[in-house]
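What follows is one chain in structure tokens, specifically the form predicted on its own.
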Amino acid sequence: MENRQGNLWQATAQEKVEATPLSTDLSVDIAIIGGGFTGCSAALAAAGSGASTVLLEANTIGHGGSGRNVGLANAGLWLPPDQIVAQMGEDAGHKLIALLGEAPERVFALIEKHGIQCEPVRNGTLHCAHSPAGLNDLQERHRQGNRFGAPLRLLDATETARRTGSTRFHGALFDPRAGTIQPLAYCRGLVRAATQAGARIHDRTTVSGLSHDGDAWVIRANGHHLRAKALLMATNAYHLGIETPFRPQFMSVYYSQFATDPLPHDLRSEILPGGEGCWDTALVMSSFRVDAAGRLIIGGMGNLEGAGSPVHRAWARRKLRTLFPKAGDLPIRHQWQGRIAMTSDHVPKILEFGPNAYACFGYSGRGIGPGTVFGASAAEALLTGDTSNLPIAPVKHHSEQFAALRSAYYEFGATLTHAVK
């Protein structure tokens, strides 16, 4: 029996956070609830503009999905461009596509500007065709992406095998704009930079309720009251039982990851030698990448703390042996999971739930780039009143029908797929 440890990113993050629980009453320009990509990006942007800024996190910075992420800094959304335009309209769709197409550039620019130690590798990502039908899908995504100005390249099976080290794929779509990072370290690095810009960061600070008194938002946390002219809710899939004027509605999808010991030298030069991050075209998606130490990280949908845990663990070993037979018996040292907030249309939301208050959520598994963009732009809009730079127009209401039932359906589907394959 392997001695499996928890979250790899917790064990290897070079960035550290110095934060304390909220211990006094405060009055600020903007309060941010949630210490993930969205909240940390917002805190950095707000403090950088000179606004008095406080970020409150119930646990520790990056505790939620941001610190459990695969670490693929992708461009765009999971949806192909034509579908985004069909759902949102020409102007809104084109704007979102353009802004999120530039998201990796913003991520890597912040990493460089603030010297964030998060193992950045900007060698692109590979969307790998798991079947002939998957290759057809990639061909269509290639056509659409290039039409919208994305520098995508469609690779054949031979080139895909050379880049990945696996012969299991029928081809791949290469996006040179993207790359990989250590996601928890990136999150912590944003907070470090925000602190240096003047933001106050309080972790282990649980918000028990909030309300608007006609002049400002009043936030109750750790037995103290915080007044803020503007408020950003950035809890995403980890929204706790806060007494708020709203609750973000989404489907909660679990994603689990498994990291091996570092690859031997001969396999390190054979498996993902360029360091691209990868995911496949299967309906029940899986991902694979390497970290700076050469650990091979396999990911897939599924809840490691649920009834299907033994199935997902067994699947990870089989998947490893199927994709990379030479590495198939390497010890798996780390395993962890996170929750994804998914909307039914797979488009993120900005909900305006009160005076000068936004909630950003629903990245559907694309947290790094969109979270960075949405957080910074939301903070700017709340502080200035200018909404022109928001990636999408805020809405007053958003609801999801049968969200809990659909979440259970996704987990059942992942468990069943992992059991039979």
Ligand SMILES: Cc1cc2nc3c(=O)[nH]c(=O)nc-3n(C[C@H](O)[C@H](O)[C@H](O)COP(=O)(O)OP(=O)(O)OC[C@H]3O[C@@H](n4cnc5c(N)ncnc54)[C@H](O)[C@@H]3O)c2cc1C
Given for the second form:
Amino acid sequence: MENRQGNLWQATAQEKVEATPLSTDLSVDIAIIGGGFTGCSAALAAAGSGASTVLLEANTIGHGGSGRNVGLANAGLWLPPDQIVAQMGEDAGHKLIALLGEAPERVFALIEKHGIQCEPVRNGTLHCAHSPAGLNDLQERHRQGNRFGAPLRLLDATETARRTGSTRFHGALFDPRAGTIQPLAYCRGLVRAATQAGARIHDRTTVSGLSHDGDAWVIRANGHHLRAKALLMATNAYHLGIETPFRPQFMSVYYSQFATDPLPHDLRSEILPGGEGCWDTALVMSSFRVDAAGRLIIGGMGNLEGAGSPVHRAWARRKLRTLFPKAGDLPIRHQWQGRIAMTSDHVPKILEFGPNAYACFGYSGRGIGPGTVFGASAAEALLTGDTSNLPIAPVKHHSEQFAALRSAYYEFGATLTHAVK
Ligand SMILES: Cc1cc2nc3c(=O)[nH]c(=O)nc-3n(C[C@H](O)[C@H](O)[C@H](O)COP(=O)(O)OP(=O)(O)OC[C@H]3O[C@@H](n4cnc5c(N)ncnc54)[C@H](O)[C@@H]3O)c2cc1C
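Next, give the form predicted in complex with the named molecule, keeping in mind that what was shown is the form predicted on its own.
Full complex below, order starting with the chain above.
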């Protein structure tokens, strides 16, 4: 039995955060709840604009999806562009596609500007066809993407094998705009930059209640009261009970990852020599990438803390052997998981739940670029009242039917697929 440790990103993040729990009453321009990509990007933008800013995080920075992520800094959403336009309408769809298409550029520019030590590799991503039907899907995505100005390239099976080091794929869609990062370090780096810009960061500070007294938001945390003119809730899939009539609604989907020991030298030049981040076209999808030390990281849907855990663990080993036979028996040294907040239409939401208050959530598995963009633009809109840079129009209500049941269904589907494959 291998001696497996937890989250790789916690073990290797070069960026450190120095924060303390909230221990006093405060009055600020904007309060942000949640220290993931959304909240940290918002804090950086708000403090950078000169606003007095406080960020409250229940655990430590990056405790949620942002510190458990695969690290694929993608352009756009999961949905192909035509579907986004069909769901949202011409103008709104085009605006969202354009803003999220530029999101990796924004992420990598922030990394450079603030010197964030997060292993950035901007060599693109590969969406790999796991079957002939998957290749048809990629051909359609290629056609649509290029029509919307995305510089995508469709690769044949030979080129895909050369780049990935695996002969299992029928082709791949290459997106040169995207890349990979160490996600927890990116999140911590954003918060370091926000602190340098003047933001107060309080971790180990759970917000337990919210109310509006007609003038400002009153936020209760750690037995203290914080008054804020504007409020951003950035708790996404890790939302902890806050006493307020509103709570973000989404389906939770678990995703697990397994990191090997660093690849031996000869295999590093065979497996992902260019460092592209990859995922496949399967309905129960999987991902793979390497980190800066050359560890191979395989990911797939499934809950490692649930009844299906042995199935998911066995699947990871089989997947490794199938994709990369020469690396198939490398020790798996780290395993961890996270929760993804999915919405039914796979489009993130900005919910205006009170005066001068937004909640951003439901990135549906795409949070690095979108979280960075949504957080910063939400902070700007709350502070200035100008909503023109928001990627989507805020809504007053959002509900999801049978969210718990559908979350259980996703987990059942992942377990069944991993068991029979
Ligand atoms: C395993 C996994 C892999 C993923 N891979 C990718 C990927 O490769 N690329 C990509 O773009 N996206 C990916 N995603 C999605 C992405 O990670 C998320 O969309 C993103 O992290 C959401 O960021 P966030 O800041 O909105 O929320 P989070 O990072 O979840 O942060 C929310 C924070 O709010 C805090 N919080 C909650 N309640 C309270 C409270 N009451 N008081 C104070 N704080 C509170 C939590 O502790 C948490 O730290 C992945 C997600 C998972 C789980």
